[in-house]
Every structure is written in C-alpha cells, then in structure tokens.
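Taking the form predicted alone, here's one chain by itself in structure tokens.
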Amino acid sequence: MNWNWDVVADFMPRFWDGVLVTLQALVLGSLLAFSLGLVWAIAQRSKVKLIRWPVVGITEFIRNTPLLVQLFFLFYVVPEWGPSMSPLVTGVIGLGLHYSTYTAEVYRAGIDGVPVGQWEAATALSLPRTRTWTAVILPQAIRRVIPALGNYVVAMLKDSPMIAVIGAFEMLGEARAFSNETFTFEAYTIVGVAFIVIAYPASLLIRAMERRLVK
C-alpha cells in the first residue's frame, strides 16, 4: 500500500499537537506519581492506625480499579461536587494518582531494603525522625528504586492514549480523529513509530541506570 504524502503533511501539525499533550501528561503525571507515591509509602509505615489504614485502603482501591474508570470518574462525576477540570488536567491527575499507588510499592520495597543498622545508627546519634528520613533512609531507598520508577514512566507513556476518551487528544487521539475524517492509515503508522522512538531509548536508559546503580 502506497503512502499518501499529502495526507502525511496534513496530519503533521495535529501530530505535533498530540506529542505536546502526550509529553505534558507524561511529565506532569510522573512528577505527581513519584511525589504522591512517596507520601503513600511513608504514611503506610505510620504507627498511627488512623493514618495507616485509610491510606492502605485508598491505595488498594485505586490500584485495583481500571484507569479508564478513574478517568471517567474524575472528569464526569467529580465536577458534580466541585470545580470542573480541563481534559488535560484531569488526565494528568488520573495518570499520576493511578501510578502513585504502584510507585508507593516501589518506594516501600526500597525503604524495606535499607539495612536495619542504618536505622539503629540514626537512633544512636539521636537524630530527629524527620532528619533520619531525609538524610539517612530516603537517599539510600530512592537510589535503589530509580530503575523501577523509570519502568513506570514507560508504562505511563503506553497508557497515555486513555486520556483521549475524556477529550485530551494526545498522539493516538489525534491519529484516530484524523483517520476517521480522512479514511487513511498513515496517521496510525506515524504514531506507532513515535511511541517506539520515545519508549525504546527510554527503556535502554533505564537498563543502563540499573546496571550503574547495582555496581
């Protein structure tokens, strides 16, 4: 099947718009997932049951419900109780909130992997609990889990097309809309290649980081 280069030229402006939306959702969603996931992980270790158990319940609920359902809930149901959000903002919050429950488990594993002697040393030095976390535990734990966090960035990239269902047209959403209008296939091919171009180098970088950090 021959390519129609006029169709490709017509699609490219919309493609770049989709790339911008995809990158915004990916970067902002990742930042939200990483920061909120750390909060979940620390809260789950709290000795106060009124903090620990609600957090465990919330993260389990989010992790065990589909991302698509969560996006619909945030976009169509939440505005009934409060202010409405734009499709892109909703997509960022949905992706970040969903993946924060997975990064929380990654952080938890990293924290559990810090040797007990580090906690004992901090106690022997009479370090405040906040200082123990920020200066002793978290730097070691986060260093261990960076490759795993990177894997979730790639996973989030592959899930980013879901935000198109609420009107945030990322790459695939733009391709689908364009193809429905023109009855052509070129847009899907371009987007497929774009996902490979973004995801594969990111995977190689994560593997390189993992080898470096293991040493």
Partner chain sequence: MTWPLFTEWFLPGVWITVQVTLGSAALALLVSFVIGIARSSRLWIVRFAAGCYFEVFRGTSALVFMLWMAFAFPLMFGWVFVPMAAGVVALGLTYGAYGSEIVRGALQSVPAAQREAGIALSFTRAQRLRRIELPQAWPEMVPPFNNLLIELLKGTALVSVISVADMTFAANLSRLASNESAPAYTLLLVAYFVLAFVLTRGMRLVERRAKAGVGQRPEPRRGLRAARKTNPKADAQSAGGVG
The other form holds:
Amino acid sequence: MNWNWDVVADFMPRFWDGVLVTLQALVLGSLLAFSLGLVWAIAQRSKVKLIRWPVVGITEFIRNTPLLVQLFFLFYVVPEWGPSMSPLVTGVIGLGLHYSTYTAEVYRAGIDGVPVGQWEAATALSLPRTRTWTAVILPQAIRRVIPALGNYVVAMLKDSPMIAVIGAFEMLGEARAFSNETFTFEAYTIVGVAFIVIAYPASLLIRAMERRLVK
Amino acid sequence: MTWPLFTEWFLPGVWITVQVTLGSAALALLVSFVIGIARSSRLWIVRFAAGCYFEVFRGTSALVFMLWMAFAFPLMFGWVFVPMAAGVVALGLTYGAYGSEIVRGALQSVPAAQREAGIALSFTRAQRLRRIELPQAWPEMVPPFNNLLIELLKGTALVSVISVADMTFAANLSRLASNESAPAYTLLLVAYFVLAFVLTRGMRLVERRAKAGVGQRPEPRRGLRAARKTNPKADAQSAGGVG
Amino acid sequence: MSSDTPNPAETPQDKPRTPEGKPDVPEALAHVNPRVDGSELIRFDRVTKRFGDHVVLDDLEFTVASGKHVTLIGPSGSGKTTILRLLMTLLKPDEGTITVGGRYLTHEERNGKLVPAGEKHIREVRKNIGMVFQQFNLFPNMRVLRNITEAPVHVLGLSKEEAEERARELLELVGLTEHVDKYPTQLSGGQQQRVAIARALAMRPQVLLLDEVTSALDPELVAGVLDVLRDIAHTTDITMLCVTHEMNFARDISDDVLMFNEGRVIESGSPEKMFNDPDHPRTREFLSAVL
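Could you please show the structure of the form predicted together with the partner chain, as a counterpart to the form predicted alone just displayed?
Below is the whole assembly, all chains and molecules, this chain first.
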C-alpha cells in the first residue's frame, strides 16, 4: 500500500465543500422527512377512506422501492412534465420523501403509544379535534419518538451519498470526481472513514437522548 | 424502453438483481449470526472485537464502501474484485452489521429462566445456545429480518453504480439510449415493488413455520403492511455499543 | 446446624425407606437414586450470600443426608430459594463452600488450595442435581417428549431410543402419556409442571430441588402436581429439597423441616414436632400465620 499524504492535502479543500453539501442535504432532507411524515401519519388515521387508502398505498410504494431509483425518477422523469430541479434540490426531495415514509411509522407508533384515556379525556372535555391533536396527543407522542427520528437521520446520512449519482457534489461526489481526475484512492478512503467518524458520535448522542426522553 | 433493450438487458437485469439480493442476504445472514452471537459472548475480547465490527459497519455508507471496494481497494492492495463480488461483499458486510443487532436483541429477549433451566439440566454453554436459546430467538428474528431483506433488495440498486448490469443499470441504459426515461423508470420501480412483495410473502411463510416450531400461532397480517415497519438499518443506530 | 443431621436409623417407620420394603415402585422410578445409604449428601459450610448490602444467607451451615426429604419453610426473603439456586449453581456463594456427595460444588482443590471451580467441574458435580422451577421453564420450542429427552441424549449421551423409553415411562408416572406430542404452550400450568418434574427425573438425579413448584398454578391444578410429588416421595429414596408454602404437603412428605429466618436456620426437626410443637417463637408466629 502506498498511501500519499500529499494527495490527501490536495483533496481536503474539496472534502470540506462536500461535507457542507452533505450537511445541507441532511438537514433539509430531515426537515422534509419529519414534516411530511407527520402529514402521512395523521392522514393514515383519517376516517375518510379516500384519504387513508391512497396515502397508505403511496407510502408503501415509496418505502418498498429503492431511493436510488426514486432519485433517478425525480431527476430524469419529473422534468419531462414538471419542474426541472438542481441535483441538490432533487436530492433533498428524494431523501425527504423516502424517509418520510419511515418517519410516518415512527409517528404512528408514537401516537398509538399515547394511552386511550388521553383521547377519552379530550373528548370528555369537548376539545375540538385540532386542539386534541396539537395540545394533547402530539406533545406526548413527539417526546417518545425523538430518538427514533434521530436514528433515521443517521440512516439518511449514510444514504446521502446516493445524491452524488445524480450529480450533487456532496462528500462522495467530490471524492469520485477527485479520484477520477487524479487516479488516486485516498479520497474514497477519507470519505468512507468520515462517515464512520460522523455516525459514531451521532449514535452515542441518540442513545443518550433515548435514556433521557423514553422512560 | 425498446423491446431489444427489454429482453437483452432488463430481463437479465432482474435475474442479476435477484442473484445479488440472495448472495448478499446469505453473506449478511452469516455475518449477523457470527457477530450477533459474538456480541453476547462471555469473553470480553470477543465482545469487544464484535462490537468494533458493529460500530464500524453500521457507520459505513454502503455506497461509499462499495465504490471504495471497486476503485480504491484495487489501487491500495493490487487486488481487483469482480464488480458483482464487490457489490455482494459490500452489501453483505454492512447489512450483516444491522442484522447482528437483530440476532443479539432476539437472544437477549430469551427469558433468563430458559437459560437457568438449561443449566439445571447440565447443558454446556454451546448446547444451551444451539438447542435452547437460538431456536427460541429465531421466530423473534424473522420479522425484522424480513424488513432488513427488503432494505437489502433496495440496496442492490447501488451495484448499478459500479457497473453491475442489474435492472437499475438496464433502466439507466434505456435512458441514455432513447432519451425517454419515464417508462423505463416506472417499470423499474414497479419491478422492485413486486420483488419486495414476493420476498415479504416468502418471509411470511418462514415466519409461520418458525412460530409453529415453538407452538405459537402467527398473527394475521396483510400484504406488505407488516405489523412493525421499522427499518433495522435505523434501529441499529442507537443500539448496543462496543463491549 | 450440622449436629441436627437426622440419623438414618431414626427414619419414621410409616415410610419404609429400604428398597425391599418399598410399596410398589413404579417402573419409571425403579432406577432413581440407588446409592442411598443415609450418609451426608449435601453440606453447606459457613455459606454467606449477599445481594449488594443485603445479606441473604448469613454464615449458613446445614447438611442433608442422602434419601431425606427436607422442606425449607420461612417468610419470603429468608433465603430459602437462594439455597436451591446456590445448589443449582445459578448463584455462587460469596463465602463458604457447598459440597455435594463429598465433592465441592463451586470450588476445586488445586495444589492444596481451594479455588473457584471451572465450568467442567461444576457441570460434573451438578449432574447429580435436578430442579423443578416455580415457572416450569419448559422449552417452548420443543414438544413434550423432546423437552424430556433433550438433556439425557445430549448431556448423558443416551441413545434416542433409550431416552424416549425413559421419557414415556416418566410421562406415564405423571399421567400425561397422551400429551407427548404437544408443545408446552398447549398444556395447562399443572400439566406443564408435571412435564417439568418428568424432565428433571429423566436425568436420574440424586437430589431433586423443588422451588415453590405450585405457586404459579391455579388453585384447582395444585393437587395434581402435589399428588405426583407425593408418589415420588413415598416410593423412592431420591433426596428432596423443597421450598413450599403448602404446609400440608410439607407435613406429608418431609423427614425434616428447616425453619429459616433472616438467612439462618433457626429451628429444625421432624414435621410432627415442627408443626405441632415448635420451640422457637418465630416459628410459632410464622406457622400460625400460614396454617
């Protein structure tokens, strides 16, 4: 093995650019996944079949097909009849949409975990439906689901390199471009280690949250 | 997608996807059990080594690892993988780490009283593991293994990036060839969905047999909507730790 | 306490204990414990066991002669179950030693010094001890027959046929012949407990430990289990160590009753004496509360 630190030094500026893009995709993708997932979760509990069934169908379909292919679809197919989006925007939408189908399940479990007595108490007090959700159910549900959501953020982090395939220059995209230009291997290795180095403290953090929030 | 492209690339691609799925599932299953059992070992050094494996590979991005295997590994060590082997190894090693958490958790869920009954009958540690703990833990493992298998199936699409001619590769080829991508990618998504459905059905059968093997009745379920739709990739994040 | 070891000569006459005098021994029990000679089988020598700051057993000494049926009574938390779990090596003593049949249970002599025993030694000594648990602890992944044959085949090295024959005899003894092919979850608690008794006996142990074997059962199922145990107690010389709250049962099967309080044996004697005319005020208090 002939590891070359000069190559590493050459790569580092582009590595940091990539980290920035990865973090952008991760933060925006997470926000999208969190909010869209909540919409799915509430819609799946709707009493109206016309709302419930399509939502269940769509989320099942998205969850059971590869994110990579969904990214291709968003990037190449959607512009044929819809808006053209930059690789990063496509990536954020793809990550957010894909993971929203998982966060929906997390919310669902959290909502199911709120004791039936809470719904009954809200009914007994004649609280309007929106008030029951926002003041009684969700505050209790969200607390329990935060660590689980955190787990999906880490999972999303590790799937984020896929957006390199549609041309977003996050960490892997930078490494791939750099390695192809220079015929070197150090960049891939650095990015691979970087993911492990980021993911490890992240999971420690989630574990700590789990201990504090889920009693 | 044109007809020749469909018959010469897409259909063989489906077969490649199935092969990669089954191959990496077999490797992942092996890793799951070896690492999962080692993480429950009474020897700290074994626990520590297995814990390190788990920490490293659950933090690893499968795609990055796959590209590293395909492009960096040959340059570093002068040994080239066939692209499909690189894909199978990368998927098997990373998903095996998630699977080890399933095995460890299921072993831990076997009541301590069962271990004690085994001791009272003078079984050795290995006998207890093989005859009492693993058979009882197995039905617990099947539903999360099903979820992991679906994740793995989806993960196989990544091999197209290192030029393995799976069905995603065929759809990309179609886009490049015809400049018309909607039919190809729609077909591709449906194909993955159908494969996921078939795998889930198969795993449901495994689950029923596993539960019958401990005198339990499986709870009825419908289609792809499993009772617990968690993602073992995510569940493994907050789990365990080294040692 | 060791001075209270019952002398085999004092065995009550209503329960014949010599092989010749035994009333019709069931086939399945014919082989149980042929080595009974009334000599010391179990010895607790200054055993102390703590859980954190809580002392469960305090410098405990007692012995059990082979062939005796000994019942441990006392308030909950007095350390009765801990004794059984120590004998089964589910727990290790903090101080003191336990010997079974003259061999150290959790210690080995090496270069004249007593050191904690290795797994192999422990297993070897432990093979002489069987246990029936409060919660049965049958293996849910095995049918009734295999629950009983598994250990004889894989621990004692019996052939499958031998083990199955032994198992069927024992199932007949406990009255469950028609349930051989069921899974434990398909049986009632009482039936499960009888399978567990058969499973323990299939190992032909010298000592049978019974840990509150009826506490987890619905009241109407208790009698069936106790009947089986009575049969075994009255027709065999297997040594029994029994923790129970069924005082009538204890009176019926015991040669000796040990009263525990705060980790020590405060009184012991024949069931007649212990239940009718105990000396210790604590024993009187306890018995008036439970009888």
